[in-house]
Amino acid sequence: MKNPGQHDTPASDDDVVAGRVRIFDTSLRDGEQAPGFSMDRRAKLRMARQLEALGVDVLEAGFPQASPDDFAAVAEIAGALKNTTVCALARCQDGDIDSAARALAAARHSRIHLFLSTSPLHREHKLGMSRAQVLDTAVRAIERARGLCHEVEFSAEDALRTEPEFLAEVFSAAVAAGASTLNAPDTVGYTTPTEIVELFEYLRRHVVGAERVIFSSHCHDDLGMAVANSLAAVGAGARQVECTINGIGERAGNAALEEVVMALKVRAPHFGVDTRIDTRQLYPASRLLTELTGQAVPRNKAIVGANAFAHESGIHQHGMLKHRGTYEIMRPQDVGIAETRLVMGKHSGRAALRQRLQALGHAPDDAALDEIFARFKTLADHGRELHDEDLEALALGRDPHAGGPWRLVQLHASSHLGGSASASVKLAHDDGHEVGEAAIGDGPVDAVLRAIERATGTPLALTRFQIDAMGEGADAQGHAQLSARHAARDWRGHGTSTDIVEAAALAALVIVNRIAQHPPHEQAPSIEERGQGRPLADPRAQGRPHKEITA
């Protein structure tokens, strides 16, 4: 740790000032404190390691004074990270500052992030302070923190609703006191890109010592403009953006890190700056956060949503088959997604169907393709996506919706707080015999799937399990979607019931029946055998399958 009075001058680094934007991630502080996104210490540490692998410059690990657990989480992260600056939030109060310093003691590079409201509304109703009192409080806090960490950031809470001349006065005093980063947050998501440009340009002209500090933007999404405002701030000279994975945060959230970073990357000639982010880690970071919080990402979410690199429209698919650039401005691999998906649904065309059938090892002539396409359209008009096993059934002249040979006759599942779950099933086969099996699992769904495996003799390595609520209230149905690995290939199944365990069992039976209808000699080569992707890991060897529950 540096001696009191000794501080960095990062703004003297021409690369930082002119060519690079620092990414300040606050997923574990601003994001985690939002309802539904709380994480325990173990989860926070896992996320922190992923964020360091992503390449964030600064990681705000928490608010140590908020609780003993938050203090412990910040301390653990501070001791674990090697390259990323670890930051702790603190009010301009001695107790907060000292607590933050103790939590950051083991950090290789530490930052205390001080904040104090500056807007007239906050000064009057939140703080009960005059302008002079706000100014004195900020200076005293920065001077105290300056001797306890490697660098200090000062945030003027509600800066965008603060009088510009007073904000410049506070920031000038903050620079003189030793702050090396000045943050002008849009705390309530009120501003517009034009207004934020005007403010940052004003601050860079009027803050005394502006050339020695980094200006930072922290935007909330209450009006849906957090990313646009952050990028506008960069255009006006901000060289740090404070953001979160998946845009999580208070109320409507913060600027989404993945959107800010990819906008700067894809539109590099326009912005003229870059970041240190390894963009191939964006999708893994998004998925890990989803796993840790249980909060699903909307399908249409930019960059990391399930539809971000998926195309169903026949016109779009035809263009994509001709040249990727027709409908994609970035490669999925650049954000850590394996490949673009041409979704086979009711809007798909012949060209995409032919291409997918060829990838599955089928090469129908024009007449056969016409017949397959007509049947494909009939099935797709029911409103669902058709997967590889459906297309193979069509290519082989079979009915993808054909039931059997297995059907569910009885199902019983139970779970116990603090213990394992158990389940028993009875299945009937088309040849007339019935099979009953029981199993124990981590939960009732896991136990049911294991019982079905035993009853049918079909081992399944579950790779994805998702439950969606269809409707509201006690009688709402659950729609289960399962993906599983069997015989070196992937299978999918769907099931619907008011009982989510039964819905999962029905989805598993769809998979088992599809496997039974496709003998090994008829199964298409797996993805890795075709050389079109990486093999999927067996979740039973490496952990629990990804689960999503959305309403």
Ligand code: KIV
The other form holds:
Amino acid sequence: MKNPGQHDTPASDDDVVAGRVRIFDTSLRDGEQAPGFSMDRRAKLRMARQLEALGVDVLEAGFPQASPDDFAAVAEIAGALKNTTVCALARCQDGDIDSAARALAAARHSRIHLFLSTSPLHREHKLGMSRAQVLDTAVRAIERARGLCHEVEFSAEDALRTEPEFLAEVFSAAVAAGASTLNAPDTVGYTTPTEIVELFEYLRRHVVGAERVIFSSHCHDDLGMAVANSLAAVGAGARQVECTINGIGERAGNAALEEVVMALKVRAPHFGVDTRIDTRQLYPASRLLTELTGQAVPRNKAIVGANAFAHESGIHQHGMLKHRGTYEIMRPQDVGIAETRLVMGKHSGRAALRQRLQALGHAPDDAALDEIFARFKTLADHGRELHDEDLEALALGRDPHAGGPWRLVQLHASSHLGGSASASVKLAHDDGHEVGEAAIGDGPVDAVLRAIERATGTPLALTRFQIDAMGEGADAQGHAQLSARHAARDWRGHGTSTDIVEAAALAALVIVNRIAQHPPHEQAPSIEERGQGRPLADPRAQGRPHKEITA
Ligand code: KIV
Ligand code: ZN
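Same protein, different form: I have the form predicted alone, so give me the form predicted together with this ligand.
Complete assembly follows, chain above in first position.
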């Protein structure tokens, strides 16, 4: 390992020769500084370990001078990671540089990331500096940082709105002062693929010492072009891309790491470069970030959204059953998702229904399938997605929407700051008797679920619990989605109420009722038990908190 002060000369290493693009993750810095995405130190450390497992080359852990907590998070991550370069952000100011260096002291490989605005707008209105002052400030900062860490990156903030010849002048001075990575950020997400190509080609021709450094792109998504611009920059010679998991970041976010990486992988012959990312860790990384920040990705988000490998339309499902290449350009397993989902909804066809029923252990003949299909269409036309338990009910000649036997009559839940929560429920059974039970739990939702388990005698092992707000404001409805395992099967339930504890209780009762309607002797063997088809546990539940509930 090099000592601090011996800066890299990466142009001579085989990364560049072999055409490898370095992935610089800034989820914990640019991502974390956006409203709604802040994480505490423990969360940052968990995320950093996942990013190391993912194989990012450089992990920007924070901005140590910003706060004591940021400093501590960077220091903790620097001490914990083994194979990843840990990076800290610093303005071109002595105090920032020194605190970045102190925070990185324990890192096996450290990088100080210096930034200074270069565009005329920023020079005049933000910094109040002349060109000469900007140049001088950058050089002095790089020279100071160079002796305090393993490598120095210099970012010309708002590079895409900077005069190209001045940018080349600053970058040339930065190389001479000891920077080994030159980053040209599109700070405000303004550029286009054609423009960024022109700039990177210009820089590679005009920066003195260009052959000794790595050029880097850092694109924001204000016009929705961050990924396209990053990939265009790669095409023009950038060998580092700065990006974030799920595309989180300032304003509209940064380039999404999973999109950049999969584009480079899926279109490898087109781009002719590779990364070191273990792409099977992309989905776990996305889920962990969602869990730590509480911010879900849209269903239709590329690579990691719930619909990214889901097909509902009959034509698509039919094609997928014949050859998956018809409607998928990558395998879900390659991004860490267990399998493609053929969603059974109003657009689904008979072929997919037959296949799903067979996977569930039912083999209706053509006439029976016609009948099931007709009832399936009637239900699905109401806009619902039908899950395995609904299909099973149809195959058994039951109404999947039949309620009961249990109904919620009363619910009371309370919790105290720092203490345990308690709940009591009263349930009515179709046969006329009522049962009341109380329980304590880890929060009011947990307590109410335990009380329902006791009252109905139905043990549930929760595998997924999600609450989404429907609408805005204090009177928004809470929509609870629960998945639970019982008798080696997965069961799902939904419930909606303005009270989220009640929404969870209603969702749990849907599950309990479904179990009651499917006595064990009627339940087909699970696919896992028969060793075929998809695992019953929802693969998208990976990384979610797993709560075991015992009666
Ligand atoms: O967007 C930006 O310019 C930045 C710099 C600090 C690199 O985040
Ligand atoms: Zn940024």
